[in-house]
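Taking the form predicted alone, here's one chain by itself in structure tokens.
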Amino acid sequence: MTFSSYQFSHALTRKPGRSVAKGLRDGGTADPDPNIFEIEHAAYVAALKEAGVAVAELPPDEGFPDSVFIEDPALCLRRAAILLRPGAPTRLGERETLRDSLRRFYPKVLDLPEGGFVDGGDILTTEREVLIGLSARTNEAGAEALRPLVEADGRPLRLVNTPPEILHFKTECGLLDEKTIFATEAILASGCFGDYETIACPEGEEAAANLIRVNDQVFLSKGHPKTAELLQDRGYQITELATSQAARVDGGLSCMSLRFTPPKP
């Protein structure tokens, strides 16, 4: 079965709720404005569609303020979807809210066994492997429980360490194509990317590293001109999107959608 880590036919998103201001966050940032967040999220969904993705939009879930960040409770592979166990206790219930939606696209929806925790924001899928960054939200027990589920899908899983000051592995790295990863100096210094080609994020624009490749487009958060110029000079097509409100609750581009190509019957 052919597979691409950045070519997608479908995506799941969830609209931000009015309760989003109660979402988890590390610092003392201002509350997100639900109205502005809704506008920015709608532009994000429109960009997915413009990139050729069929988007299934789920309604807000006020019981889970962080549920707009739909990538964290699940992992979509080529043959199966896996319901993860987010590392924040307030987010554990989000996985069940996705089960029926994922069953629309996947004949196999699996559960990460109990005993550990994994956030989707710590998982970077490439053509040849699945990288999982250990972090405050993903522990070794969870990663090892995930290993047989991932490897049964046809690729090895490799554990790496996320620098302790970074919330999620993908907060500061993203896949540009099958052999190239864009990342901050903090993650590059760990040497975790081995023989992948890497592009270093310009100093002062570290928030730009949470980018995503969607078909022929690279989605990039607005406000990072040096990164935009660097990537355009490398031949990538850029779509710049506002993420000001997601950033207030430690979110970004990668975590606001589950992107996948459903398996053929």
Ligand code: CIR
Second form
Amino acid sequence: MTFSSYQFSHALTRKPGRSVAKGLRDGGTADPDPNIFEIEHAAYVAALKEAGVAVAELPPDEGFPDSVFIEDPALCLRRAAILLRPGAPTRLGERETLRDSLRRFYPKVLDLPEGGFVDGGDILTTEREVLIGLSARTNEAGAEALRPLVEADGRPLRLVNTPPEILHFKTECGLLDEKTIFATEAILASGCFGDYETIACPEGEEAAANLIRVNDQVFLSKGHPKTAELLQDRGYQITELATSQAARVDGGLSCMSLRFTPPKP
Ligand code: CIR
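Now that you have shown the form predicted alone, what about the form predicted in complex with ligand CIR?
Full complex below, order starting with the chain above.
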């Protein structure tokens, strides 16, 4: 069986800890409630399983308040997994907490060389390329250090810009299928998607753009009725999930899992 860039057999997740209440955030949002976060996270994990994914769930890591956002410290490719270097100082150490877990699935776990910074939330992989959005967390030195590792895995890396008001590139875009990307007007205006088909996120529902395609399902953040209708009209099957607590610390659906298909030995 071959897997495309939205079909996955496995995912790695990490339960939120009590310390998630101290997670990083840009605005003055209220602290997330760890109990409600746990419930929303459990529903997310259940939806991954329902979509046909085997989920390896890691325990909370109280030392890293943002570690529920497991997508940021690593990148899972076709043949190798790469431990990245998250750009927020309090998150840099998260990379090491994933080494052993990734080794269970990947014979090759590589390290992004020191120097620059890259957050996984800035990386969008498609069938034919890997896009990396430069942002406040991902710089050019990090992206260029990543290039040879990604390209050795078989796809070119292309640098694009994340609009400055957006935390991560994928905060406001996501892959719907091999040729279609869903994105907000802010990201679309940068012209970075070239000849992909694009679907614009309805105005006022920008938080819905952090969607993920998982096998036959599109996971969509609850409370975005215009987006839900738009995607259903286009023939996508959607699974709506509550992200009220992740949103308080600038997180969403994509960042709460590493989705991958382990390479064949
Ligand atoms: C952070 O600021 O790093 C976390 N509070 C949120 C990370 C969200 N990750 C993502 O969008 N990929």
